[in-house]
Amino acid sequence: MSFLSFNFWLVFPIIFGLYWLIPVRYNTLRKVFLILVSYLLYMNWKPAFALVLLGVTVITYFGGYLLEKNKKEGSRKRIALFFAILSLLPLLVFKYYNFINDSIHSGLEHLGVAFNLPGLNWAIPVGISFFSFQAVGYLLDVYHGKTSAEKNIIDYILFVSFFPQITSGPISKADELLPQIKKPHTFDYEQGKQGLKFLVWGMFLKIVIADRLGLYVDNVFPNYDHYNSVACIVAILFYTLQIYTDFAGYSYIAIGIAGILGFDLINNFNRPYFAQSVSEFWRRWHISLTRWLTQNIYIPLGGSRCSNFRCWFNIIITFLVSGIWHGANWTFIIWGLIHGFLLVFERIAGLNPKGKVSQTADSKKYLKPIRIFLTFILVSVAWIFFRMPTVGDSLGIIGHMFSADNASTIAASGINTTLIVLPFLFVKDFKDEFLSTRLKFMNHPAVHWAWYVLLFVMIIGIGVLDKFIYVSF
């Protein structure tokens, strides 16, 4: 069930009340209650897909158990590989079967060979990429000795299915979430208040900004050849902001709901558009996925502890996997490769992960906004491939950006209100990035209350409801 649906906010107070009414000494009952809630909410999308969630959970649970029981390295490697592939099989079938089938058919057709397997018309289980990676991440952590195999099946089921994060993350590690699941919680007013703040800010980002930006983007992108170059450029910049406020909005809502229930989830975003390089961008954007890819793809390939050429190869492969994870389309693959090659270029150019060319250059403060601006532009152009349905359309709108035609004007749905609410995002992120220790009056309770009341009024007054972008992944 979507966090944006009226039904969810109708039942969540009941979930909240019943959860905290269960006495602390009955912690197992609390966990069973959360499992039932998580599965019932997930089944609201399509009941049969709960079997996929349960299957991935059971496979990785027994895989972890066998890994801990077996001490022979050769056997452990085979067990880890077998159960990792088995748990990823639903993801591969549901999400990538048609893409692989169509790509093979298209390639053979160019060679004059007529061969095609039947396609699948199944919908993709919601959040399958997220809960599959979380479960496989646990399995690989057990294999590498980073965590012990979970013996309590109830705790592990809740770890994989915890409803605030199941559809769009963040992707939690076992050593972060499982100890919280095992620990009996008493209601913490400060934690609950902080959770409500995350919740309101996330709803504001999603409903007031992201969905309003979407009104313009969804008007221009599919019909870019009917708009002039200025309108296309604005649409590209708006989509860059839309996908950030949409995905960060979901993450903050998830963090907020979890916080109200006594759980701390990893913050997935750290003001990524203030990054001074693409490598720093990925340390700030979708942090839990970046961490997963680093630990389970990049480092096992050799990481940076190898020759320069091999390190560059490892980066490219890691971002190729990132592109494939995001979607079964050549556009996502190209998007991932663009980021991979940009990171390789930064390595060759001598940029360190924080985006500093040298100590001397870093001392020249005027270079910082230039690096931020250039990184923002590069990321924005890459997002085109993420958004457009085909590579041809992606190249088409890029070419149209530089056209001199006089097609329809920039006017499109919702732009006036959008320009009014965007400064709230910029002011908040700019203050947190550069002025958090200077504007001490902003920490006054009266200022906090005024800020969040204003956000809530705008959510109610001018919010627009649409689905979360990352639910599709």
Contents of the next structure:
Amino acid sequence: MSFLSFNFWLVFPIIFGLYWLIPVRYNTLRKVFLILVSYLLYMNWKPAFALVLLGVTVITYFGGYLLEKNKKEGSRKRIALFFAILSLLPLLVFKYYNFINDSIHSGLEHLGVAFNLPGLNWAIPVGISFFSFQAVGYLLDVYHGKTSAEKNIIDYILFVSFFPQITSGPISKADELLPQIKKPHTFDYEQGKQGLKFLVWGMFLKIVIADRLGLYVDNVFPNYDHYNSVACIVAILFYTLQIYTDFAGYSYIAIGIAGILGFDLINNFNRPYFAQSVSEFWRRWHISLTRWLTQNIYIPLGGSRCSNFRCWFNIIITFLVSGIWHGANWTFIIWGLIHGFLLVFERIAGLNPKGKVSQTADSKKYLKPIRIFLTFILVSVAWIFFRMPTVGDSLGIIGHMFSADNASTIAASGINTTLIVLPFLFVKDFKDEFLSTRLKFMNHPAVHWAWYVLLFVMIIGIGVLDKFIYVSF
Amino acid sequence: MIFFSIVAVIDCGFGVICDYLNSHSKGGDTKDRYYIAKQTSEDLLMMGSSRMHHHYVTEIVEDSLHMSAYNCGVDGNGIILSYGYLLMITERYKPKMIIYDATGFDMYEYDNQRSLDLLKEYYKEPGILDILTSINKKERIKLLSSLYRYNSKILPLLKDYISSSSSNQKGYAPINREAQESPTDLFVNNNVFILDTLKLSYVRKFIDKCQENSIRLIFCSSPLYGKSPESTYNDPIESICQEKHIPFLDFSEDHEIIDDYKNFSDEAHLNGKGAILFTNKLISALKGF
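Given the form predicted alone above, what does the protein look like in the form predicted in complex with the partner chain?
Once more the chain from above appears, this time first in line as the rest of the complex follows.
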């Protein structure tokens, strides 16, 4: 069940009440209650999806158990590989089977060979990429000895299925979440209040800003040839903001709900559009995925402790996996490769955060806004491939941005309200990024209250309920 | 607790302000829609979706039939909103005649939430809450909030309170755009359309309400570009009309109009030129009744 549905907000106070009503000494009962709630909410999407979730959980649990028991390096490697592939199998089949099948079919067709396997018309289990990566991440952590295998099956089931994060992350690590699951919680007013703040800010980002931007974006992108170049450029910039507010908003809601229940989840976003390089962007965007890819793809490939050429290769491969993780389409692969090549370029040019040029530039403050602006533009252009259905369409809209034809600019809906709400995002992120130690009056409780009341009023008064972009990953 | 108390006070204040702006608007869609719900007094009302709004030239109808008339068509809406308006209208007076533009595809399953948007502010009027809850049972809870009732409407309300501009001619809004090339037939593709039983039930309720109030009701299907002769989407409405003894005038395949794409602005809508052509043909047909 989506956090954005009215039904969720009808049942959540009951979940909250029952959870905290169970006495602390019955911690196992609390965990069983959370598992039950997590599975019931998940089955609300489609009951059969729960079997996939359970399957991935059981496979990685036993994989971890066998890894712990086995001490021989060779067989440990084989066990890790076998169980990792097995637990990623549902993801590969549900998400990539049709794409691989179609790609092979069209490739062979060019060679004059007619070969096609039947396509699958199955819905993809919600959040499969997130919970599969979380479970496989645990397995690989056990293999690398970073964590010990979890013996308590109840704790492990809750670790994989914990409802605030199952549909869209953050992708938690075992050593972050499992100790919290084991620890009996007492209600902490401050943590609950912080959770509510995350929740309100997340809801505001998602349904007031992201979905409102979506009204314009969804008008222009599919019909870009009916719009002039200015409308296309605005749509691209709006999409850049939409995907941030959509995903960050949903992540903050997840963090907020977990906080209200006494759990701390990793913050997935750190004002990514204030990054001064694409390398820095990836330290601020979808932090839990970047961390997963770094630890489980980039470093095992050799990371940066190897030759320059090998390091560049490792970066490209890591971002290729990132692209594939995001979707079964050539557009996602190209999006990933663009980021990979940009990171390699920055490394060669010394523009990455540890690079020579970057460190020299840090002393020249006037360069900062220029670097932020250029990074924002590069990331925005790459998002085009993320948004469009085909590579041809992506190139089409890029070409259209520079065309001089005067196609009609049909007024897209909701733009006035959009322009009114966008400064709220900018002010909040700008203040947190650059003025966190100044503007002390903004930390006054009265200002805090007024801010959150205003956000709450805007959520109900001008929020748009729509779909969540990242839920399809 | 303090937080929610402050929000509740703001919510109530917001409701009072929006109610005032809605009922005192000087122009725009707000004024037109408030007029339909609360102020119409014409003998002939024409109701339906955007195809009513842009196809039926009110002045021609008034001049030819010698009756006062108003076009109550609303873009993106259909029978559910029209039934809500009819309930509010019949609380005030009984029009002599209603023409309803009902093309079969208006009865396909689509976003019924849209009807909620324009009826929410009238939820206290007799019968309206039942309509809203028939679409979504949880509306009863959501409507406790004025902010929800006027969700996303504050800017249009303010604009229409200040500005008196309106492009409508007694509800009729001509489209001054001509299709540049032959539009494609909406129903040639293989999309599977499903009839919405809720909408069909409101067609019956609409007819019953008119009969109960002795209002002469005529259903009409205005021209649609390139409708294939084998299309059967008007059949469900025609059969309800037959069952209830209501005339159904079908212009959807009027070749004099549909064979020339220059009468259209897009696949589903006539432009101003096409609307005049169609309204004159409609008048001729109506004189036979």
